[in-house]
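We begin with a single chain expressed as structure tokens, specifically the form predicted on its own.
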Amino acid sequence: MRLADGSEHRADVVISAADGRATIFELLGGRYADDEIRRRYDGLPVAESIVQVSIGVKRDLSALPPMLDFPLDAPIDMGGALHRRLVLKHHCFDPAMADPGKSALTVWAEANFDHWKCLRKDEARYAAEKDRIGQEVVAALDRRFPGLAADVEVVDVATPTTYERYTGNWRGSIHGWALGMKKMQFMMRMGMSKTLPGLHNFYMIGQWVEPAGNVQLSAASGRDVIEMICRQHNEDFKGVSR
């Protein structure tokens, strides 16, 4: 592997857990990319990306269901997706989330990726639509749960861009491929290759080889390349195989 700076650094076996695009087309110039790849990265739908609003309240919600799925009085724009209603987790099974009688709670909703994309330009534009987004999402569940705004001590907005530039993945998406039949027969069948024609030695892992993308699935990804190294090898595979 070659560094920018360029040094050189040789491995027996190369994993790559980087997203799938940037790795096939960027890092390895398309030179291992077959006609089925292409058509993959090039006509499968993407799954959307999201507007998550993290939000930090000095209340115990542990009353509530894990999971709560409401309507709105007046819809909400999360940049460029409108939404009638919301999907509200608080996650107070993990005492180490927030302090005791406070709760840390989320609110995931599909977002337009290249409408914040263009907005990122703009840094103030970009701010204030995250700002407006908070505030919108927190007076929304204080009409749900009235006098839960006085309790709120701390909001945070992630945009699409936001998991793009800590992620890497392709348009920030969270779970690789778009639900769709093509996916599912992925799904029903081995799932994606893991290694990439005409380079040996190298796999990939994640949720661009996973169909279902979630993280569980992601991670075994990895737990299965190493069943192969171990196979090709002849050597024990101590794990536990699905």
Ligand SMILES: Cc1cc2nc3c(=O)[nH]c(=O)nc-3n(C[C@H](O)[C@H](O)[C@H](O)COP(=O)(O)OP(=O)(O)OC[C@H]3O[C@@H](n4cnc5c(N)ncnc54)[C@H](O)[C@@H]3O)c2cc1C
The other form holds:
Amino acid sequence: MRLADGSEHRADVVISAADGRATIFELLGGRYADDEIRRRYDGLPVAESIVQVSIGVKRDLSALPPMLDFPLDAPIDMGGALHRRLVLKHHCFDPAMADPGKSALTVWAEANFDHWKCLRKDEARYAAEKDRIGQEVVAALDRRFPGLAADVEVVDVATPTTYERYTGNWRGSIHGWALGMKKMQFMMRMGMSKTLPGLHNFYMIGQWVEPAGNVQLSAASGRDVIEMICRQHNEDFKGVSR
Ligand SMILES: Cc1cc2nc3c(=O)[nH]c(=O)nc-3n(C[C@H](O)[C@H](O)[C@H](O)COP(=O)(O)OP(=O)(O)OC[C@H]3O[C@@H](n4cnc5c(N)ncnc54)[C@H](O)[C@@H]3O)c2cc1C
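Form predicted together with this ligand structure, per the form predicted on its own context:
Next comes the full complex, this chain leading.
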């Protein structure tokens, strides 16, 4: 592995937990991608990214259902995507998320990655668009829960480029591949290879080698790879097999 500061580190085994495309085609320069891998990365759809508006309010909303999906009086433009409903979650189930009497709220909406990528080139317009969306979402919540806007203490807006910047995931995808039910069931049965042809002692884990990727499957793929390595070295695997 070569780090950003130029230092090099050698290891018996290397496991990449980063974005699949960046690992295969950027870090490894596409040298270990066969036709099947190229077809997958060229052809399979990826899960769309999102705009997430996170709001801290000085109001206890724990009596609400944990998730509410409600229609809007007027649609909100979330940057390249018009939304006529909002999906609101509160996180009151976790007392660590807000002080007593307060609540942490999130609103998710599918978003257009290309729109945000283009906007990001102009920092002032990008920031203004995030502000507008934050204000429109708070105003919509205020209509649904009168007086809520006055209780808002903090608003943060994350966009598809925020997810791309923090995680390096292709197009800011939030859970890897976006497969239809049939294809997903097929691929989950078949599994996706965690190794690359011609590259020994190298493994990939995470949402790009686990169709229907999520936290649990991504973590489990790490455990699976350790089991594979143990088997290869005739070592006992002390974890629980899937
Ligand atoms: C807003 C949001 C909400 C979600 N909610 C849920 C949920 O409720 N339940 C659920 O199960 N899943 C949820 N998911 C999906 C879940 O978070 C992902 O599927 C999961 O985190 C993927 O794990 P991963 O380890 O494959 O990749 P990631 O979590 O994306 O981790 C990749 C890591 O690699 C690092 N990295 C990338 N490139 C490099 C590099 N070149 N060098 C060094 N490090 C690098 C990144 O910084 C990052 O830390 C959500 C995702 C999002 C974005």
